[in-house]
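Here we start with a single chain on its own, the form predicted on its own, put down as structure tokens.
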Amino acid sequence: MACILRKFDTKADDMRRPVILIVDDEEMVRKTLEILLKDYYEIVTAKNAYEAIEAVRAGSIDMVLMDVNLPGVDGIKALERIKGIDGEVGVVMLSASDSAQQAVKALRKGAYDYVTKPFDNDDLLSTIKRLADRLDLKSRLEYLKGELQEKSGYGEIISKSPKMKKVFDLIQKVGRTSSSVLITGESGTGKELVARAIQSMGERKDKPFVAVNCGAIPSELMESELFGHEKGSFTGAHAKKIGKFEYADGGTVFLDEVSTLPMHLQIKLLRVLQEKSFERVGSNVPIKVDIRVIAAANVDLEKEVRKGGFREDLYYRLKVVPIELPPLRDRVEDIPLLVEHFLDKHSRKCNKAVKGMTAEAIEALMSYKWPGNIRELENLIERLIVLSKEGGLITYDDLPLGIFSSDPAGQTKEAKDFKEACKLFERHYIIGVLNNTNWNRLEAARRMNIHRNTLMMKMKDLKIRGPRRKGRVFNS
């Protein structure tokens, strides 16, 4: 993946503080900034562009805080030279001039941000902290990119999450058996991938794997689809048909959305599980099959049993080994790995070279709730690749508005306690006001009757980061 730092990727480096280079021709400014930052960062100073360039060339500089108006070579030209030496160094420019043209020029040359003097200490610390967090995320992405080569080994299931580690352990154990498996989880969590991984672990790996989406087949056709039919058994049955169970003999039948099966077919499925036999529609001749059944549901089958919508005996027959898949919002540490995988997959599919995705964009994806889970993430990555420039880099500004503003009103139902429910409600309220003001923080704060600094603090605490407008200079 492009645009990924390499400075913090070892355990030893994790213990060291980031190094920040302060560049200003005024000694008092250098000392003031050093006092402000020394508790958080290792400090290196330079009084002109030449010393700054040499310090960066010597290595170990992570961030640069540099005045625009330097003697000799000015800060903008020094910025270009520094980026030419090490494009991954983060640079924040300082200037006594509140010139939008100068700020835009600095940002286009690769500066992370542009701060005017006199600056507010807290605002400056916040800007540098955001930059440091961004660089740290880049380094972790580099580490995860290497780990991608050591991914689970279960087909396209990619995860380093402890919750998914438990799933992998179950896949390995149950894969060696022929026991029925019930996979539960929200839509888009990868239930079919888990079913295929189970098949690949055992003796049936070279046998048919037949996937049936029970919810996508009309109920009047379902019996024929699963069990086949004889010629003339009903209107339109012009020839004998082999059903999914017969076709899968020796292998695996995966029944997705099994909760949608009509009651009379639930009885027939129970017989298949118990006796390994069935009859085609229009026939009384039993057909013996050696199959494994893996079922999946995105609803609570136990509740369906209590409501009378699903047979209890079938439920327990299917649930010999239960596997529950966590939603993507509960395994956000997997998002960088999944993004890397989907970028590679869909770049090849679309025959379009894409450099990668910036760490800032990935950070935004990690803050989103993903109601559609992995499927939604994959579809988004494919869309971004289709819309991106050939050989380009997907950035924060390329992300759709929904990534920043989507926050379902019913989200508080998912809160684990009252405190979390209040935070979710607060987040939803703030995003709503920001949307209504076109993400104008000052106007939003006025409407909420709070100070702008309070709003910024709340946004940081609740991880609300809105879309940036093209031509916008500051990150505030």
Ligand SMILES: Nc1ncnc2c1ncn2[C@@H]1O[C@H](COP(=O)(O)OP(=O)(O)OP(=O)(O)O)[C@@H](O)[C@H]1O
The other form holds:
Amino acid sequence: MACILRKFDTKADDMRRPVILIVDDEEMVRKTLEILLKDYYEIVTAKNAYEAIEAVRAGSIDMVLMDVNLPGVDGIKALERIKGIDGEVGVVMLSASDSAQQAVKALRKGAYDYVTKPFDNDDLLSTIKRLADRLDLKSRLEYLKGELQEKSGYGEIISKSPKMKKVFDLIQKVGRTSSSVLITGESGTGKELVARAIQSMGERKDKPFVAVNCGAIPSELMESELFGHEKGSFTGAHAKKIGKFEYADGGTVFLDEVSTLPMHLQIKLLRVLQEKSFERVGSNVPIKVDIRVIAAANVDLEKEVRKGGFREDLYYRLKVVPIELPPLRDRVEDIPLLVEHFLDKHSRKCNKAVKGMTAEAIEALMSYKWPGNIRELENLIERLIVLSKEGGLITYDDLPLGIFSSDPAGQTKEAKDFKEACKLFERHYIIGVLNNTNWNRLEAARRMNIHRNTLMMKMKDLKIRGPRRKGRVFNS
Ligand SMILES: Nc1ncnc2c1ncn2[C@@H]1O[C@H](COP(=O)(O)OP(=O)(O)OP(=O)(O)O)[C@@H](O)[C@H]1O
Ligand SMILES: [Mg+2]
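Would you mind giving the form predicted in complex with the ligand, to go alongside the form predicted on its own above?
Full complex below, order starting with the chain above.
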């Protein structure tokens, strides 16, 4: 059974065999290298640059051993493409020519080493071993860097999805400014987390961050909540009240569910954004403030504008920098990372150690649609920790039944068309066989009677990640 373990488990690192892609147009060379390496590494082969690029794109390749002189696209160009797809892949170039110029070119393009043919078997093995050690070290460093980032208040935003990478770039850029930001995304996608991260990036980081959930405040109290009131300004106003905007002076006001803001307050908010001033309820004295506004909406605000429920001028004022958060079902590659993060967070909070979660359980989580997004996942993990045994391992059987629309019959019923139904079925079938072979891809491909390269491509296409790369997974 495979499972996610706690960070830096050295036993876990030792258990996973790195995957090497051998690229050479000569079958003899491919075979010789395969025989030399197969006792230590998992082998994938390609006979030209196109196949090599496809294999890297399909994921799971750690190292590439590639001939420079390939038919069609040559090895140096392929190296460039491979590095563009996955900069972490270590590449060793092989060549019959010992041209120093060519070697320098390869190294400049990011190759780890350049080996001339005929090569000495032991030398080649030790080059690859050094590269493998370096990759391991690199992944640990990267992990450490990630941890530091978390601790240094970049927020606790966990993600490696390319869609979220764009969000991170925006957070960094916009953090240094005071422009208004409109964050959109389904409920539970991390809008408030992103808003806090923006605040923590810039000069306002030590100033107040005041979050207001517009949807949760009764509309008759909203004006006074946001802008404050003078004593006696309405029945029940027994004392002067400072509103959120005044309180947040110098910092950020986060307006959650901004679409629910009543019309007359939309006008007042527009004035705050344009003139940086407002009056308390019951007063004519303008109060000047230095505020950054970040608004969030989980409905389509543009549609609200078209329906007449939201002012168009305010919409554009808020949307100076729009940030759209993708739903969790569009970034399933984040699920193993998030699971690990929440296992850590909630086992600490509940003061209860857990060993981890099996890969089978994680696969089931990756097949689920998560209508409540990350919040739903976090709540589930917390619940599982509360219900688990001290030091226990969370397995597939511990998951609530709702998750198991991942059984093909249940899931295919929800598929939007025939193609999606076939994909869901394939996914379920492949995960099943992989589970039965302890995620040994070679053995799984043999049982399915398909080529291992086909399996790798299918896994990439169907977003089957299985046990985590770079070692924090083991087979027991
Ligand atoms: N990328 C992430 N990494 C780690 N935790 C996350 C991430 N995204 C969201 N969370 C966690 O999920 C929960 C929900 O996030 P948040 O409150 O920011 O969502 P939201 O989009 O504001 O939801 P709503 O629309 O319901 O207000 C929080 O506990 C948050 O810490
Ligand atoms: Mg929110």
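Fair warning: this is a prediction, and the values are worked out from it, not measured in the lab. Residue numbers count along the first chain shown, from 1. Each form is matched to the other, and the largest set of C-alpha atoms that superpose within 1.5 Å is called the rigid core.
- After superposition on the rigid core, displacement of the C-alpha of residue 84 between these two forms amounts to 2 Å or more.
- With the core held fixed, the Cα of residue 100 is displaced between these two forms by 2 Å or more.
- Residue 127 shows a C-alpha shift of 2 Å or greater between these two forms [criterion: core-superposed Cα displacement of 2 Å].
- Here the two forms are laid over each other by their core, and the C-alpha of residue 423 is off by 7.7 Å between these two forms.
- The two forms line up on their rigid core, and residue 24 then has its Cα shifted by 36.6 Å between these two forms.
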